[in-house]
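The chain below stands alone and is given in structure tokens; this is the form predicted alone.
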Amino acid sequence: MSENETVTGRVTRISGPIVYAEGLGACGLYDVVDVGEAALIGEIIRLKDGVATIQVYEDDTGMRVGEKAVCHRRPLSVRLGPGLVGTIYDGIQRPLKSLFSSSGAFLEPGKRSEPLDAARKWRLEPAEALRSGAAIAPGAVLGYVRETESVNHAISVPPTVRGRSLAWAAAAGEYTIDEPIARTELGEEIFLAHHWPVRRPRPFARKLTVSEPLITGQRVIDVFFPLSKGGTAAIPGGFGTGKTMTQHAVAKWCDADLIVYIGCGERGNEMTDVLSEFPELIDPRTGRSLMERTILIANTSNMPVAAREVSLYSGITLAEYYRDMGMDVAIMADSTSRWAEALRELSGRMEEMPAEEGFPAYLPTRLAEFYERAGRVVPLSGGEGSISVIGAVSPPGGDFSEPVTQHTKRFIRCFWALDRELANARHYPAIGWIESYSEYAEEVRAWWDRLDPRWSSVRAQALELLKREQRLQQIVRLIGPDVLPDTERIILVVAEMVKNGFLQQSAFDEVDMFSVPAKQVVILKIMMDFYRRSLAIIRNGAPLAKISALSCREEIVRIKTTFANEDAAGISGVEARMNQELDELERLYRKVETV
């Protein structure tokens, strides 16, 4: 039996999104199945004694035992080609906009629509490899299509092609995704688009170590807890702590070439905000719509639970496709907790033995499979590409000891823990500096040293200052600040400056919404210089009240909103006034000491 032939079975049992069918023993694991009279999309997830266990990606309400199940003998795949960018899909790559046009606000069971526009013609500019008789290999770039103003889409030889030379090649011109642009000596036709199984990682030449930070413009991330290009990060936090808002800010301002945003099991109103706001956002690098370098995958909490499980795999497969073109791709997965809950529900339906809190025992394995597809690599086409994964985690009640958060920490190296108290105080981003950490700081240090060698030292000083301030706050809450000597009270003063003038950042302020790396380091360096010099003056006998009364203190806190990123002269002026005021105070108390 060839792979193109279908196999027809019969539904024998239905348990929510899990359907059992007999007669599919000749099929393979993860093969796609059209289930029932409505031909709902499903996937075989278990085969035993000729009975296939199928998870259905659509609402199967009304399905009956005895209906047919048709297996297509191919794995669940996404179609990769020009037209992906700027499109909004569900978890199984159905374009929601075209489905809305044909069937309205509610998806009809079994409703299909092509993921890419088959009628649209794309202008192909051939590369040197696209000529008759040329030697090729998987990943070889055949030409380019201008997908959007921001994305020049490389058309390459799919990894599954076995031929090693071109028997025929098309000339420059306009082609649809279903028209061949080349043919190998084995008769294989190459198109602008091809399919790829979502659960199979796309191949690459070799993996590289990470070395360059993903610049987000958010000071608490870039300076304190940096994420590298090709790295993995988690944003855990309870309801209302700002997970989605933080991901929005990173998606808008980070220096990735492409954004893949996966709304996995989030509330409908929250996903509506994403779908309505993203097309309105302006890409700061190009001045055009952010959607010109964004792909959205929407799977809200009221959509079928099985589609939520596969949406992460669909998203990261799309990301790998653009990584193979040499792009830096950033994935926002919001949230992996809802994805894990989908796994738990499906596992329960299959009557599997539960592990911690009802989650299946293979939860860590599935998390690892997802996060391990991130990385910085040399694609088959050469050059470099990367996938950075930022996964939001929604622990119930903000409990970071629950299984999803704990297992996620095993596979990520950057942890941005959202703090409920900071969020309640309207301190955003609400990333707590005590529980958060980044293991990429050493890897990206060389990059920062080339930009500003002071980054490592001021970062270490500021983190130490904030840790000392936390310990002092415990004493202050018990017996008040008056019992502390001025040499320790100055820590509280400067820590407050760091919180308000550096860590807190407004997404609504035209100046403060994005901070370039050079400005970030200078602000923190000025604050650390203020602390160092103030401490020395206090040790010479000056009271803390004199330090607190200096006008430069408020100026330093307001640098973030007062001076634009390129206004180095204005920032230097604040530093000069700070040194002048501290010099005067230092001279005054040196004289007093001499007398």
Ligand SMILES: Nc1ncnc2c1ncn2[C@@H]1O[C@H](COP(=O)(O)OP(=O)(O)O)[C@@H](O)[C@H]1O
Given for the second form:
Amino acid sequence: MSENETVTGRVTRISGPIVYAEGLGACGLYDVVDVGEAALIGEIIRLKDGVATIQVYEDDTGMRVGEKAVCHRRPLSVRLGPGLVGTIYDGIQRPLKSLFSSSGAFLEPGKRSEPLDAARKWRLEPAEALRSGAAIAPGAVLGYVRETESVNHAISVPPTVRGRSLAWAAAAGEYTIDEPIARTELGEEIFLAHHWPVRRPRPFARKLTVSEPLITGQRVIDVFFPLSKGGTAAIPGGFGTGKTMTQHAVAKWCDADLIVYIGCGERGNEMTDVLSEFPELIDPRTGRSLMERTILIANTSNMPVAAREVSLYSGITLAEYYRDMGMDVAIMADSTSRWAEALRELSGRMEEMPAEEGFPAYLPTRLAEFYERAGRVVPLSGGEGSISVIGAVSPPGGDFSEPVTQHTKRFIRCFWALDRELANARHYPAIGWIESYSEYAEEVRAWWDRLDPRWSSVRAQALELLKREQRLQQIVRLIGPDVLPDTERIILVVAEMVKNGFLQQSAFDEVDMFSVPAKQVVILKIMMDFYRRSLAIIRNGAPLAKISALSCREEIVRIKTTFANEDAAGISGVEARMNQELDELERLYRKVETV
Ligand SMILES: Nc1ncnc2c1ncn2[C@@H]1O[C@H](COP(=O)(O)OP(=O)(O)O)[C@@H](O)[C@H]1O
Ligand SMILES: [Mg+2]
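Next up, can you give the form predicted together with the named molecule of this protein, since the form predicted alone came first?
Okay, now the whole complex, with that chain kicking things off.
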């Protein structure tokens, strides 16, 4: 099948973004079609009785029945190569920045634009395999291109190449993405860039189990509900509970090598925030612009719904490409509910039988197709790479029993449930500790044990304490705090410290926006020591008021904002003062007992 072989049909019916055409019976499902005189980009999503159903990725207002539809007999693909990083794309990989000037924030329908800069020359550092006669296989690394200061881009043999040796190889030098750098014995040319169909997962050698956490610098995540590199997480939450803020915090601070951020169908101004804010952010590890390790995909609610539907697959294909270079990639989608709504709208236009709440019956299959592309793998080139997926879900009315949240739960292993009450109380991040969970805690435990073996014990103690606090709060609400003995009221006191001094973490606080793993564990360890020792002292007869009056209590709660990540000595100072104050009380009450 040649790439230039086209088939021309005619538009027979138009229903918004769904267009029907005849004469395309010889084409394949998911083939790309130029629809109408304006040649809008579309994709065949159903073929039945000689009629092709085409989903159109651009605004087709004004299109008429009878216009032509030209099928290219190749699937919708993205172009993969140097120049992706730092770029802002729409759902079908048209760069937004280069078109901003000519047509504002929106793209002119039918306007084509190369996803990668074809004029730019890249300096190729050849690898061992880039020489004529060399044996090759898909994934073999032929050389490197310095894409940005943070990203060393490996150029490999594309998975579709069938040749097994190089008949010709280019020398070190500068090349554009359209200049061949090698040719196989079968005559196939290899370039710095290649196409890949977005709906087809890229191949890898084998899947690995996950073992390392994706460190986000957010304590409630890293300690309580950890995500692993190669794991999947969902952030469900009603409007304004902090989905976008949480995803931004993770995108900014997590220790992935590359970020793919998909802004999906949210209000236009929210996306504008991302577009203006991200380029100004500094990567804390490299000291350089975060855009040097970020690719943005923007679909606002006023862009065509079909482009929103495909943006998830475009994004994850870009993520797989960098995973295949041995990188740890994190991909965020905000929000998958807007994506599911696009699916629902398209399904409705096609007059399909709706399932729950109007969503098509294949909603769970499509969600799975997205989340299942996460994972830690051995790429074809060897080594190791991973994709971690974090999807925001915006259930209407914040009701988690709706279909998108429920189906998403089947495919993710980490659930960061945003709690309306916490958000109202301005407890941020509003990740509820009762409803949230992570199934990765056991898998990442060995990693934490090497860093600080107290991670798993203080984690378990704190989660248990918060569970007990929740039960006690129910009693307090019914009959007031006075009925509780001091041995239980201390739980309320310490739980408050954990909430204020550990779980709450302002994204706007210069010191606290990012907490290193060591600091996270030590804060919680101090709080758990405070609890254990206070309880013993109360059991020796000290009234709770004596504990509450200790000045170290406030100091502990303020560690997070007072001491910078590197300031271990400052934190030890607080711990020493705490132990001193508790020693004193302990002596006092031991004495009373013995007299
Ligand atoms: N970690 C945080 N630190 C400080 N403020 C936060 C945090 N998370 C959320 N907020 C506050 O909540 C508001 C709404 O958050 P946002 O992420 O836009 O909600 P959503 O995307 O769920 O609608 C933010 O504008 C901010 O004021
Ligand atoms: Mg949001």
